[in-house]
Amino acid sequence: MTMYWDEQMERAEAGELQRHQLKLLRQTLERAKNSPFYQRLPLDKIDSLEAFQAEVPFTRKQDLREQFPYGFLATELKQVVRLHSSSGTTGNPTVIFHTKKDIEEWTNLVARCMYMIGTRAGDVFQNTMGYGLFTGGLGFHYGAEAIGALTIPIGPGNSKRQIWFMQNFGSSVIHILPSYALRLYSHFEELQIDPKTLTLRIFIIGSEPHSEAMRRQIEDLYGVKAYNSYGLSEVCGPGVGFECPEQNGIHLWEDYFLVEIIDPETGEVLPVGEEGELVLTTLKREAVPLLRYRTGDLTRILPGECACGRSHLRIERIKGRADDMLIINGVNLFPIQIEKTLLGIPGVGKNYLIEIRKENYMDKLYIKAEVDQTIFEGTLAGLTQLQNRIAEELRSELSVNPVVQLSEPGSLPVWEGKAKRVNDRRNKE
């Protein structure tokens, strides 16, 4: 059975692969030439890579939001049919739009990452992601459909009735948070309900950073393969890369996007294998072409081929955002290196807290972790003794001296959506 949704493209030879990306770069800058920002270039004198990366400045999320909300658009209004947008709890949203065509390569992009895993006609799909403006939902979505899947626009929330739905419609497929996967399982235990003895075979995991060790849990918990996806609504939504069956690295789709990895001081393109900030330009956009967008997103190109036979390049799993770097005492860290620590110390339990406070003129790190039910029930001694454990293998890892505190399970707070692990209380007291 193949697992290529294209063959062709999928496989295409480097050489085969540039050539087609440098064509569709120059149609994508002769759209770009009719939106309201990037008609101040000189998209004209550009006829190769070379000269795209040093004549094109990098395009910011402040860019988008300051052009709101119309600046972007390099398409008549009227061949637009969807925008989705941020949440624009800080001011101005970044809003995207889509023609026709944008919404068939979008719906196209995520049928190929979603069969690459093994999604086929005849699975059930369940879509426990938020839909509406929100990218995730009705991008995955589209591409099950695409296939032939049966599709439940179930949304998030309502866990109890995520498992009835799974438990009477055999849904094999699932697209979730990963805190929610961990979350929802306690609701499993609840109901005293093994999720291997239901029909799920398939995890779809993103939209928020999270550990390898947090992508194994799932596995272990529900017997299931997790995949990792990702993508940012600015460049469409998901769609952009995704793991394939070898999960080693996310493949970055070059038919569709130029991939650069820059130092995030100073700009500088850096080699392969070297980690940096993701820089992504789209190659068949209409409504909304973007040119060197900086994601924030810190990963690195991994080097070499690909065991499933794809010749599309790999980056790291994501490292974390460059503004979600944490600066404790003039020592950076990542929220996900705690992640990582955390789960992978048994008896810490499926949620944690990260919270930073300022005491005489100092940073202090402040970690709660909930721990098992059979750890809160044993004696004060084991209790003692992981407390311990956590702060000396987080003082390891990280070069900062965390104050571990250790709560009952189900005491900290849940999210429906992304889950807001980080505290910064410096600047509030």
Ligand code: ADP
Second form
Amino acid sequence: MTMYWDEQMERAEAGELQRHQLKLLRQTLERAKNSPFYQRLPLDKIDSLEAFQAEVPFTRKQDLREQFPYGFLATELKQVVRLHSSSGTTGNPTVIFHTKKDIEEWTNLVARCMYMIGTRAGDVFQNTMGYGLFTGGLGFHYGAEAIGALTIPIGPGNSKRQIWFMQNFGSSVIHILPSYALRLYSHFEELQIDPKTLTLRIFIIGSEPHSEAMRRQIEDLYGVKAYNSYGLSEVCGPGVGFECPEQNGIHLWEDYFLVEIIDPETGEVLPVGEEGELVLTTLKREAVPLLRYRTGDLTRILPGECACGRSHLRIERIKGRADDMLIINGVNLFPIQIEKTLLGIPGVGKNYLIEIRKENYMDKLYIKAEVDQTIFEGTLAGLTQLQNRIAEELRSELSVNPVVQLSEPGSLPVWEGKAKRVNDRRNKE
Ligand code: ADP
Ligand code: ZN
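The structure above corresponds to the form predicted on its own; please provide the structure of the form predicted in complex with adenosine-5'-diphosphate.
Full assembly next; the chain just shown is listed first.
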């Protein structure tokens, strides 16, 4: 069984891939000349990657907001067949337009990703992500149909109904937020159904940062393989990056995107292996080509080749957005590091919250963690022991001194969409 959707492109030899990229970059610059925002740049002069980096400044999310609604549009409006948009809770939403070809290319990209991890015609694909303006719904929907999978556009929520569909239609591939995957499990428990007795085979988890520990937990609970899916609506949506069967880094598709990692403070381009902010240039987009777009996401390019045979580079799982970093009494850390430690401790349940307060002019970190059912029904000594162990491990691994508060299984707040685990109250009290 071949594992490639587009073997020639996925395995393209490095030099060939670079030549192809440069050709696509030239075409992109040509199109970008029609965009009101990029018009002012000397795009005609650029004939190499070096010139590109020297002449083209970064594009920021702020620019997309300021240019609302049509400032980045590089085609005529009548060529546009769809728009997607962010929620826009903080000012103008970012609106991204798609031509017919943009949708086709995006579909192909998602199909490539899904095929890579073993989705085939004959699979039943249940998409629990939000349909509508959010790209996780429609983006995957079209990709799955292109492969020929029976696609169930169920959307988010209503856990009992999710399970009912899984049982009755033999769902084998599930697209789901990692935080929701853990929550859904408690509904299986309630219904006394073991998900391992169903036909579930593959989980596609993504859209939000999650740790390796969380992936393993999902795989163990459901008896599936879970793959990390990365994307952002500004450059299309899902499909930008995906884990291969090796589960060792996220392949970014270099025939669709030009990838740079930069120092978020200085803007300097960093070498392979060094951690920084991911910057993407779209290579095929027609309606809204983006040049050197700062994603805000922190990661690094992994050195070396992947055992799967694909030549496209790999990045490490996303650590978070640059502005997710917490500074607690001078110690820098990311929520995902707390999650990794927490979920590595037996007895910790399926949901947690991080709260930071100001007490006596010092930052105080509170970790609220659900315990699992067996600990909850056990002894008080068992609970105290768990509480101490969590505090201990966070202290030794992250050099912070938290107050740990345990909660009943299923008692902490949940989210309809992406998890919001950090409540920083320092400037609110
Ligand atoms: P919004 O910015 O409103 O959340 P998107 O749905 O486009 O809109 O979200 C894209 C962002 O979600 C990415 O920039 C990244 O921060 C996060 N994200 C997406 N996939 C992953 C993933 N697999 N791991 C970590 N973060 C992710
Ligand atoms: Zn690989």
